[in-house]
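The chain below stands alone and is given as C-alpha cells, in the form predicted alone.
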Amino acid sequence: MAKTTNVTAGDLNYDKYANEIYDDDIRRSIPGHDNLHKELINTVREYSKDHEMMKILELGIGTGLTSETILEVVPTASLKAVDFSKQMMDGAKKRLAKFKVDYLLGDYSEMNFDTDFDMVVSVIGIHHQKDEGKRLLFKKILDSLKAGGVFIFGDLVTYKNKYKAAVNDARHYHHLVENARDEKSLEEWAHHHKFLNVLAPIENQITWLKEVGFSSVEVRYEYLNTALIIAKK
C-alpha cells in the first residue's frame, strides 16, 4: 500500500526547537487551539464519568501536552502514546512521567491498534494524512475503540465553500503573522502551514467517520481552520 503520511519528522519543525518552544509556538501558530483544548477537557470529563479505568490511545503525543491535560482529569487512566518524533517522545516521557504511559515510536498510519480502547485521541496531527490515508485511518480507530467509545479528533480543516476557506485561510496567516514568536519562527511555519498541511474539508471528513461506521459525529468547537470533532462508536 502507498505511503499515506505526506511528511516524515524531519520535514517539519519538530528537531528544531526544545519543547517547551514547541508547545509555545504552536499556540501562537494555530488559532483557538487553548480553546479547543477547553472542549477538549469538557468532553473527556463528561465521559469519564463512567470511565475511572480509561484505555486511551493518543496518535501524534509530540510533547505530551494534550496527554498531560488529558490525564490531569483522569490519572488513573492508562494512555498508550504514539510519535514519528524521537525527540518530541523523549520530552514527552519526561512530561508525563508520574502518569502510566505506553510510548510507541512510529508512524500510526503504518501501525495495528490494539481493539479496547475507551478513548482515541488525536490533536493536530491528522492532517498530515492524505485523504485516503484520513479515510483509512478512521477505520482503523473506530476498530481500536470498544463499543461506546468514543474518538476525540482535533485537527485544521477547511470547507467546501471557496469563499469561507479563502476568508478562513487569510484569517489563519494573519493569526501567523500577528503572534510569531520571530522572523524565522513565522518563515518556519508559513511554509508548514503552505506547503505541508493537506487539509481536507470538514464536512467529507464528517461523512468519513460516518461512512466508516461511527454512530455519531458531533463538532464542538470550530474557530477559522481549527476544528473538534466528537465521534462515538
Ligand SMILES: C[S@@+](CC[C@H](N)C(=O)[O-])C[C@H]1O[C@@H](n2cnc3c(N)ncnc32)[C@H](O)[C@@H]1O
The other form holds:
Amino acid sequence: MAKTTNVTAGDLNYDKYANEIYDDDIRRSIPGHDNLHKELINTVREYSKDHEMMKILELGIGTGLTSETILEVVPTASLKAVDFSKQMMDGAKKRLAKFKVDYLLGDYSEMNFDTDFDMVVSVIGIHHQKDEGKRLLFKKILDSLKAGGVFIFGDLVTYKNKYKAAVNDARHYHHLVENARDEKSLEEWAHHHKFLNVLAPIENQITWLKEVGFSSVEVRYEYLNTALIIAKK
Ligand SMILES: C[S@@+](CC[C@H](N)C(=O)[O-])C[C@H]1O[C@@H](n2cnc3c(N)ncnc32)[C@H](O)[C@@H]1O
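Write the structure block of the form predicted in complex with the ligand for the protein whose form predicted alone appears above.
Below: every chain and molecule of the assembly, starting with the one above.
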C-alpha cells in the first residue's frame, strides 16, 4: 500500500518531544481541544450504550489523551492504537497501562485494517494526508467498520470560501501567539501549522466521506478551524 502521508514521524519532531510538554502544548495550540473532547465523549456514550465489548481503532494515538477520555467511558472496550512515533506511543503505553490496548507502530496509510471495528477514532491525526490520501483513508475506515459502526473524526480543517479560510487561519495564528508557553514552542507550532499541516476544506471532506459510502455525516463541533465530524456507516 503506497504511503500518502506528507511527513515522517521525525519531521514532526515528536521523537524529541517530552510527553508532558506535548500534552500541555496540544491543549494550548489546538483551538477548542477540550470542548471537542467533551462533544466526543457524548458521542462515545451514545454509541457504547448497546456495546459492552466495543472494538475501537484509533489512528494517531499520540500520548493517549483522546484514548484515555474514551476508555474512561468504555473501560471494557478493546483498542487497537496506531502511531508512527515511538516516543508518542511510549507515552500512551504509560498512560493507558490499565486498559486493553494493542499497539501498532507504523504509518497507517501503509497498513491494512481489520474489518470488525465498532468505532474508528482520530483526533488531530489525519491532517498530514494529502487530499487523495484522505479519500483513500476514509474508504479504508468505512471498510474497517461493522454495519452500524461510527467514525469519530476531529481535526484541523479549512473552508472552501477563501475569506472564511483566511480569517480562520489568521485567528488560528492569533490563538497560537496568545497561548504558546514560550517563544520556542510558538516557533515549533507556527512552523508545524504553516509548513507541515495539509488542511482540506471541511466541505470537501464531508463530500469525500459521503462519496466513499458513509450513510450520514454530521458536524458536531466547530470552532475556528477545529471540527468534529461524526460519520455513520
Ligand atoms: C497530534 S497527535 C493527537 C493525539 C490525540 N488525539 C490528542 O488530541 O492529543 C496525532 C498523532 O498522530 C500521529 N500520526 C500522524 N500521521 C500519522 C500516520 N500517517 N500514521 C501513524 N501515525 C500518525 C502523530 O505521530 C501523532 O502522535
